[in-house]
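The chain below stands alone and is given as structure tokens, in the form predicted alone.
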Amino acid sequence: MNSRLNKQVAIITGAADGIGQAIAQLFCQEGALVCIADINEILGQEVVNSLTAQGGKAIFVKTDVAAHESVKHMVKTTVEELGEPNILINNAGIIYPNESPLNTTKEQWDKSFNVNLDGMWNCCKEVLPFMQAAKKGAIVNIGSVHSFKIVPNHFPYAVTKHAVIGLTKNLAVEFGADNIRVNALCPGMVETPAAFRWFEESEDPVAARKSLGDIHPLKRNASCEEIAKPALFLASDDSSFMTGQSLIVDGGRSVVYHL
């Protein structure tokens, strides 16, 4: 059986759980050699152990995407142990829920941009020279429905996710001549471990989960696997003439008018 990512080297940030883990799982199944880059060493190593037990090739490198030196070390280790990166999935991110603009602290603002935007640029800056030399590469920046719609009390998350779209378009134009494609993948509500922790903290976890699902025309939230498959599309040659675009995978949430 032909694999869509045969022996391609993929770096996936924030892959210790949730969407990133699902992407890593699918990419390994499709023949990629995967670097799990995450700040959580315990969960990250567990993911690698699981992938290798299934016959995949994966490594874990503890990485703080907000720290450029940490990213440089991660990419250097990836090159030494797996090879030069062909694919970058910029998935690492943070969110401060239920924050209004005037209640947002400078620390929250700075941390949001350091991780959600600077972290992506740090990773891009380190992998782009390898992709330029190879005259081929695919970068997928994980945006959000928040990249296009403003949900109250999620400041400054939506600001950073809007900026991700600008970064994606800019890099797509600058590096298109090198046959490097840069696209954004923008999910709606996804049932990640963090989402389930939020459900459990509410008075009625079942109702909380249903209320978020009901926002979508499909009347449910996405699974992590339902985001991994579009990520595979954007990273593979299946989307070979697609760059600078934002693929919205949100169950129709962004097209619904909300009062």
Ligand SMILES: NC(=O)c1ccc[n+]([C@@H]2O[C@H](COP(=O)([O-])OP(=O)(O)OC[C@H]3O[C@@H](n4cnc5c(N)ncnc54)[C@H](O)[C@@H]3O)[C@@H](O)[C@H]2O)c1
Contents of the next structure:
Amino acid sequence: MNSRLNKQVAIITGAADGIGQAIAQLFCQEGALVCIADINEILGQEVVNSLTAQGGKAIFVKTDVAAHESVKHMVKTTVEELGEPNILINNAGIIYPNESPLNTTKEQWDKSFNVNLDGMWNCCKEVLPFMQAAKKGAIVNIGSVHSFKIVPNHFPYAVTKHAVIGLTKNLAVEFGADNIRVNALCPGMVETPAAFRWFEESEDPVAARKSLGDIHPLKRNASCEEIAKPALFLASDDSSFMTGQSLIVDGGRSVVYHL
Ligand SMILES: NC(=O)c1ccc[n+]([C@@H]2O[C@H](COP(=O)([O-])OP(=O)(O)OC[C@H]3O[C@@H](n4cnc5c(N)ncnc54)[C@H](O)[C@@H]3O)[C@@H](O)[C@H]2O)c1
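Beyond the form predicted alone, can we have the form predicted in complex with the ligand?
Below is the entire complex, every chain and molecule, led by the chain shown above.
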């Protein structure tokens, strides 16, 4: 075990799968005590079992980030079982409903914002008092390349991800004096288990994977581990003078200008 997060208490939302799971794995290896906060009880418990078997310290708390009472319960349980949180990774998010703007219903708009934006604020609101009292904390909000660019018919995902940057900047300014850093991490296409299932559903899975990878100047998609490492950087003292920033980790995708 390494110790860049020695005995730090880290809450990672949406850590039962995909990017969040990879972050939980790396943070445990670095000595953090980790709360997996996810709606998926089966996968969440499996992740905890795996981390514990590797010598890590982790708990699962069933959490719907969109429901404030659920988040309150999760933070209370974390404090009781692991200690007061020093790190929050706001990772839970849904790409939903992938519609055109005028076809998007109010229910779809609300659900998208409830998870992707309200969910982050619910978690921030509950952990910030502990970080203020400790005069130290790091919050990492997972944005996206969709935080800066628009892909047609992905409404309102990109709107929620743009808002994540606003939330990040605002909280960074408000809580900097408490030595609480708030940054956004913005991935390009990441090969999560869900992405692989999606490739498999297409007529030619190899071609589907390659065509998405080819959008990036590096000519491939990211692995979950390649997003976990910059999350560790932003959560640890390695980025101690960095706040209010967006770290884009997208294989160069966002700098391409299409003629
Ligand atoms: N995968 C990508 O290519 C990619 C790219 C850029 C940004 N992102 C962002 O990264 C984050 C993680 O994405 P992923 O691809 O790993 O997703 P994923 O679907 O693989 O995993 C998301 C996890 O969040 C959980 N979750 C969903 N709704 C929840 C809720 N209301 N409360 C608690 N947990 C909930 C799910 O159960 C799941 O375990 C998201 O914010 C996503 O927008 C993903």
